[in-house]
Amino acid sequence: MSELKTEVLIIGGGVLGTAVARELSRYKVDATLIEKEVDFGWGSTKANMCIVCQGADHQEFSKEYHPSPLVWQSMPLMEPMCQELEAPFNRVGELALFFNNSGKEKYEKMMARAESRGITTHQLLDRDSLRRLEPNITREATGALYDPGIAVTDPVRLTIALAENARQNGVNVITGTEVQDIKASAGGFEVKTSQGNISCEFVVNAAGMAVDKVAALVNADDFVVFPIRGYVAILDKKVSDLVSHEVHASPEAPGESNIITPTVYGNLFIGTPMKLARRGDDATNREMAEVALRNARRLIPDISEKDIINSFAGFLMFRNWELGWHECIVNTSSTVPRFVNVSIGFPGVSAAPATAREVVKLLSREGLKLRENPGFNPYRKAITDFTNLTDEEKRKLIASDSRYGHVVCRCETVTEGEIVEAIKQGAATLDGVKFRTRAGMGRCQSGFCSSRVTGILARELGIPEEEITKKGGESRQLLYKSKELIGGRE
């Protein structure tokens, strides 16, 4: 791409940017989505707890915090959207524990406020009812506020699905393209990128952790977003039966609050509170792990350090410390016409469907003509999930393509056939395959399957194995072949 013209340019291929792209594909609009990474959802979308919710308890009901209506509006939209896109979605319910009478009284007040707003699904559980739902919960908990509507998804798979469906419906989707400068004029915008210039009439800035920096390129509002970071540990599937609901401690609990949640794949996540951090500082350390374990054991005493198979730093972006990290930025620039900024604090993934609709409304108010796309198809076919097929379905599939009978990742039972499907749908790196198939996400963390996946990628892409990367750029896994080293290559 050296020079490109488009009507609407969407900057950022996270869950918000791809949701906007898919929503725009419902209309006859010339839209282009660009993402700086080589794949979708690799920023703050990837690094979160995968929970679909209205927000933390104090955000839901307290007088001090006022979550964006976009979060509430999205809740009934998320499950149907995931069904259309064949993205994972499981309802797990939420248990907010309390440990004393003051905690119970707090949740009684929350329930009363919720009921005054027409929310009647919450229940206050006593100790016995709580332990019937979660037998492994700490005996120090005297009860919990139960919300049956909370769910979990896979944000990266959802983001990939949104991007694929947008592309199927006519959106031009380009990866590996970073915005370097933006110039506004009466006729629109000239956007300089790492792959060439793009001329457009409207810009949707959904650049995640760089949303303020992209806005600053064209003086589209003077705001700064600050990153807050938390530690998340991934537990082995062998302890998946320790808890079946998302569980977190009431603020009245001793020590820091914490979250334990199931995932759609059977692993458990444990996470620590979020704290202000330097942008881009995604390192984890021993201290984070120790805090997470200590807090998790206050909720589920049987969790062990040996259960952790990997960890990552999760990020949220917020604009105003006083308002907290629930604040949403979804508005048209007050200084630059036809420029829309999009940033969601917690819970960002949950707000995606309604946020996309709101952005399209804002674009329409700014002058974008919307005519329905009669060929819009909301459905997208996911990659085969071999492990969830019946025995008869597996036999038929293997008979039609023997590659489905070759298990490449033993931890997650991922077959060569699934990996080939992932590559055909756009995976060009080890992480691209991993996030589409889970190859490398098991107990051994790709210790045994990465070399096999590398070989399949090289074969299907028609390039040498040495050119295969983990996540694009310079993240090559192989420098040269052993025989070349023996032969004297330096």
Given for the second form:
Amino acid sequence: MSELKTEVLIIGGGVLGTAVARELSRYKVDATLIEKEVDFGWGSTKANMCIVCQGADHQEFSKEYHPSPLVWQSMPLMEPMCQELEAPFNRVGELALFFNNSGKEKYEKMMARAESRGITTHQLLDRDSLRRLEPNITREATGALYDPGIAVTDPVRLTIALAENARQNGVNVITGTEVQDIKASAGGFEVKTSQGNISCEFVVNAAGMAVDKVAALVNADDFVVFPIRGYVAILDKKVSDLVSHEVHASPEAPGESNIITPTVYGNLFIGTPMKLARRGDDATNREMAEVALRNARRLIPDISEKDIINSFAGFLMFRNWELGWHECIVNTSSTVPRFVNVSIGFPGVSAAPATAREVVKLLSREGLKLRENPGFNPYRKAITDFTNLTDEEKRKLIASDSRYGHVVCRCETVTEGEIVEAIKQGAATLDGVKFRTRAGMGRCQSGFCSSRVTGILARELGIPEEEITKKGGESRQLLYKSKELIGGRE
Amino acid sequence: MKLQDVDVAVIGGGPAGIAAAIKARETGAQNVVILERAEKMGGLLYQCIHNGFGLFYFNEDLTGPEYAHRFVEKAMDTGVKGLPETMVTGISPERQITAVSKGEGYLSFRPASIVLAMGCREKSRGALGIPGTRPAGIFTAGTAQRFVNVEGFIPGKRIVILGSGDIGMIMARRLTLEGAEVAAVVEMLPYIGGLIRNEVQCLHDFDIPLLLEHTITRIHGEQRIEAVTVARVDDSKRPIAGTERRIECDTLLLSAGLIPENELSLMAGVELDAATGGPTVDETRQTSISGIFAGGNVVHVHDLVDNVSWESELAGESAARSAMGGKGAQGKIKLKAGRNIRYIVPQTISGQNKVTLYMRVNDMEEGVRLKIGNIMSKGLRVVKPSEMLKVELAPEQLEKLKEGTSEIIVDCERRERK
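For comparison with the form predicted alone, provide the form predicted in complex with its partner chain.
Below: every chain and molecule of the assembly, starting with the one above.
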């Protein structure tokens, strides 16, 4: 790509950018999505608790912005969307624990707020009913607010699915392309990228962690966001029975939260309070790990440090606690027409479906012509999930292609057949394969399979093994060939 | 051989599994099959191209592949059937095995007895909880060993190794010989985690810096690792503020512990010992489930493959006897870990037969006396967690056991100074 013309340019291949791309592909619009990483969903989308929340029970602090309804409007859209795209979705339900009467009263108010917004499924549970649902929960909890609607998904797989479906329906989706400059012109925008120039009429800025920086390139940064960082530890699947609902305790101070949630794959996540952090500093530290474990044990005392198989730090771009937990930015820049900024703090993934619709509405208001795309196909096929096939299906599949009988990742039972499918789907790195298939996500964290996956990637992509990277760029795994450092030849 | 007729199924074709299978055949089991997930039998020995194997079992100094080869040959000669590229996906308490295989397709069968021989895995960066960023260039020592010795790649040229386990020290030497520079081996404890002979032959002989009582407090680098911060630790293993320093590197290897791989054991309902991380076994290596036996690193992590072979032969022999209708060990006397003893394998004995006990201590101590209840006592100059203690109890010692004994306490006592 050296010069490219497009009607709508979407900046950012996270869950919001790809959801907007797919939503736009319902119409005859010439749209292009660019993502700076070599794959989709590797920014804020990747690093969170994977929860689909609804937010209808939360207080809205601000009246001038009304993006919060996008969260609860998304709830009914999320499950059908995941079904169409064959993305994981599991309605686990949520238990918000209280430990005394004042906690209970707070949750009664939340329940009333949810009801006023049309969500009537919340229930207050007493200690006994709570223990029947979750026998391993702390005995200190005197009850809980139960919200059966809360679900979990896999945000990266969902984002990959959205990008693929958008591409199938005509959106030009490009990875490895970073925005360097934007100039507003009479007819629209001239966007300079690492791969060439793009001229477009409309911009959707869904640049995630860089949303303010991208907006500032063209003086469309009429908002303030700051990065906050949280820490998540992943527990071994063998303790997945400890809890089956998302469980949290009410934060005692802004930014503090204790949370444990099941994932769609059976591992539990434990998370720490989110704190203001330097942008891009996604390093974990010892304190985060200790706090996460201590907080998690306040909810489920049986959780052990030994069960942690990995951890990561996740970021959000956040506006202001005083504006509300679910405050986000989905609006046309007040200073630059045809430039839409999209940034969603806490609810992130949860708000994606309604946000995408809202963005399309905003674009239309700015003059984008929306004519229906009669060829739009909402369905997208996921790659094979060998583990969840029936015995008979497994037998047939291996008989037709023996690569499905070759288990490469033993912790997660991922077969060579699935890895080859993932590479055909666009995975070109170890992390790309990992996020699509889970190869390397298990308890040994790729110790056994990384050499095998490297070999399969090299074979399928037709490149030498030493060129295979963990996540693109300079992240090569194997820097030298045998004897290269001592000047010899193999 | 039809899988429906299998007498003994061995899960895992490493040194433990092969030794168990051979012995099962020699004991008289007709149909013995090994299910191995890798491309060939021999397990990780094939990437251990250094010597030091078989000093006790063969009275010879062999390399890993040589040691493995002898067992693989013998397995073929004794008529053991090996199924490579076959991954066991489930074992039920009733011994129903399900597996998927590149060559054989989807398998489901119920052998008369099972030997668990899945070995162990290395602790990952995630399990160790090393803080910092998440760049490329971090490998467990065993993964790096495979890349170097089997695949023909060198991960990087300036290496830091966390932990002083045997594979880590072996890789320090191996990478030095390949022209890389090992900047440091960082060990949290005041002594090394592996064998003394590896400290001498792999670190001292190559002038590789060993930082005892240190740990890594941070990993640096966005795409490829660029450096680590190391710090001294206090007595409770916490980093001491102010002692941090940065060591530049392009590769970090981890050799800080091994975990027995018992996910299949758990599926089968086998009881595990929290101290070993492996199944609790009796002196025949039968687990808590009748007809399921275990041997090698899946039971507890060994220092020497020679002991893995011996222990697994015992498991194979018992599995064959069980398959042929024999009775297992009668009576259970519990061996209980006392002062400075971390674990004892087997966890129970019958008290009737000669038995070898394998033990590890919690802490390094000099001038100690190992006491097995009141039936045996032995002075030892020094004990270390990294070096397994091995004690044989002869029938005449076991005769000292009082009638009705249900528990024997094993202590590692401090010797009175004379």
